[in-house]
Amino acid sequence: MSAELVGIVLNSVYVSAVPALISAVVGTPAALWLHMRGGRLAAALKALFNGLVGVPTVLLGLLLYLLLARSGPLGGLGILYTLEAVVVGHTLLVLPLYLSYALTALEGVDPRVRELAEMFGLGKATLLKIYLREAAGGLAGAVAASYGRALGELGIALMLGGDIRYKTRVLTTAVAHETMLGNWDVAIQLGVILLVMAVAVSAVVTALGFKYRG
């Protein structure tokens, strides 16, 4: 494996794993709060998250490009055409997906868990810990889905990262680049690496989630 390919793989891991982790850290408490609160607000926000799952990545990339461009309101940050800009875009892309999956996982927890906790006078922290344990498999699936979504994304990576060789090139933009050059063999090999990374990480994360649940 060449040094350039190693760099491309590491870039892909970075712009996929970090957004998935941020989504888990931010989204899990938010999903727990919404699930415990219930009511119309929780239902409305879940419907909103479900709708945002299908947002066109090109549109999201365009909006972020306008914000991060030198003449845009966030142009002073100077992160356009960097991996950090791609991380920002991917985080905004996968957070609604994570929240939607997490809420569905929490809804799958037996409601008698809450009734028993209240009956035995367990504290809120203990109740939340039980919920996390019971929904661990679904939450792990949410992390895996978020990672896979970011890993296979092209539009945001291209618009915000710029596909700069040795700097911001990731597997999806590399596949597109080699395809445009007519290097089919290289493009297919990169695609296979992308597929293996998606399947392997998804399998490991999901297995860890079910192992934690016991």
The other form holds:
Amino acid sequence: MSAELVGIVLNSVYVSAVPALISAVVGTPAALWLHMRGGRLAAALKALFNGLVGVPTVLLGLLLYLLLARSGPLGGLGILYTLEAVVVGHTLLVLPLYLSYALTALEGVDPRVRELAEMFGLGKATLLKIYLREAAGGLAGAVAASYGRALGELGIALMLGGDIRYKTRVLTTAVAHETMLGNWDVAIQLGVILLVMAVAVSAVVTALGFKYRG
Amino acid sequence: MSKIGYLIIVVVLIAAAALFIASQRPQAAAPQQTATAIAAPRQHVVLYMATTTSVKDTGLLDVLIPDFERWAAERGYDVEVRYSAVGTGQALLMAARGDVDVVLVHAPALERRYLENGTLKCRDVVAYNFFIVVGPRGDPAGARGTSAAEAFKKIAEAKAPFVSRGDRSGTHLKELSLWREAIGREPDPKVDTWYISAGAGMGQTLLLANEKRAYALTDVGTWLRYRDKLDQLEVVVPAAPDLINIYSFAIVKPSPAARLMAQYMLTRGQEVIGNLTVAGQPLFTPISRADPKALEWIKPAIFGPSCVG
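Now show me the form predicted in complex with the partner chain, since the one above was the form predicted on its own.
To see the whole picture, the full complex is given below, headed by that same chain.
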């Protein structure tokens, strides 16, 4: 693999793994809290997250572009056309997806767990731990899905990253670029790398989820 | 609670941190700390640039920008260029909104307007090449051997498919002015079904023309770069005075870094632009190497204050 290709792969990992991790770190407590709280708010938010899962990436890209452009309100940050801007965009893209999957996973936990925990007078921390353990497989799936979605995303990476060679080019924008140049061989090779990265990480994360569950 | 779970989270976090640092390093390490006499405050400056797709698709930016950043570093400036490759029309709109510092564009008539309304502060012609008309092998419209405007007229009369950039780029604007000259109006993709408005960059437009066996107006640089993939197409109208394609560099927001880039474009950049070839053929002619005849054709496009000196 050439140094440039390694750079592109690392950029891809960066703009997909970091948003997936942020989603897991922020989304798991939020999902737990919402699930434990229950009621109408949880139902409404879940419906909202489900809806946001399908948000068109070009729309999200456009909104963030307007925010981050120099003439926009957050222009002072100067992060447009950097990988950091792509990370921000991908995090906003995959967080609803993670929350939606995580809530579904938590709903799959047997409700009797809660009753039993109350019966035995287990503390709240223990209860949450049991919930996490029971839902581990589903949560791992949510992380894998978030990672895969961010990895294969093109619109945000192109609009906020700009596909700058050696700097913000990621696998998807490289595929688009090579296709536009008519270099279909290279584009297909990059596509295969993309596929392998998505499937491999998904398999590993899912396996870990089941392992954690025991 | 298994320890493996914690371990994996820690490992992944470390890996992410390492990746983040690794991705930062090249930028931080690139400019060497040379103690030059002009040691200006060595502060990291980001220069935003809007360009046309033709300079990206030909690979010019890939050599020009890293070389400029090195050149600037040697002079004690830590400059990073971030570009957006769009059409000339869109590039100048980005300039008008204040989103970019400098532009590299190729539509002199449009540049004049933006120079007059104050968006562009100064402007230098840096290079040129030619537009050409390409079309399907066999030339079904019989457009060969004429001027560009006549060729366009024949294409319209034959209702032969024509792929337009349709993106307000310099090439598109040139194409529209040729249509006005040829048939007295701009084709309307809604009514003129033979006129395909692609809304794409130059390279993609050529690939589309190849698929559809259609005519197209292109710059020579992109044509040369893509030629081996365009087996259905050939040149119908070669380089001619009315098809000259003039690239200029203009500053939107003056700053030492922007001025440095203007200076680069007219000195070392000229060499880099001239050395870019495909199969031995140069894609652009730098203005410093222009032959007298071409200079005559370029003269009307030299206007506005220069960004250097």
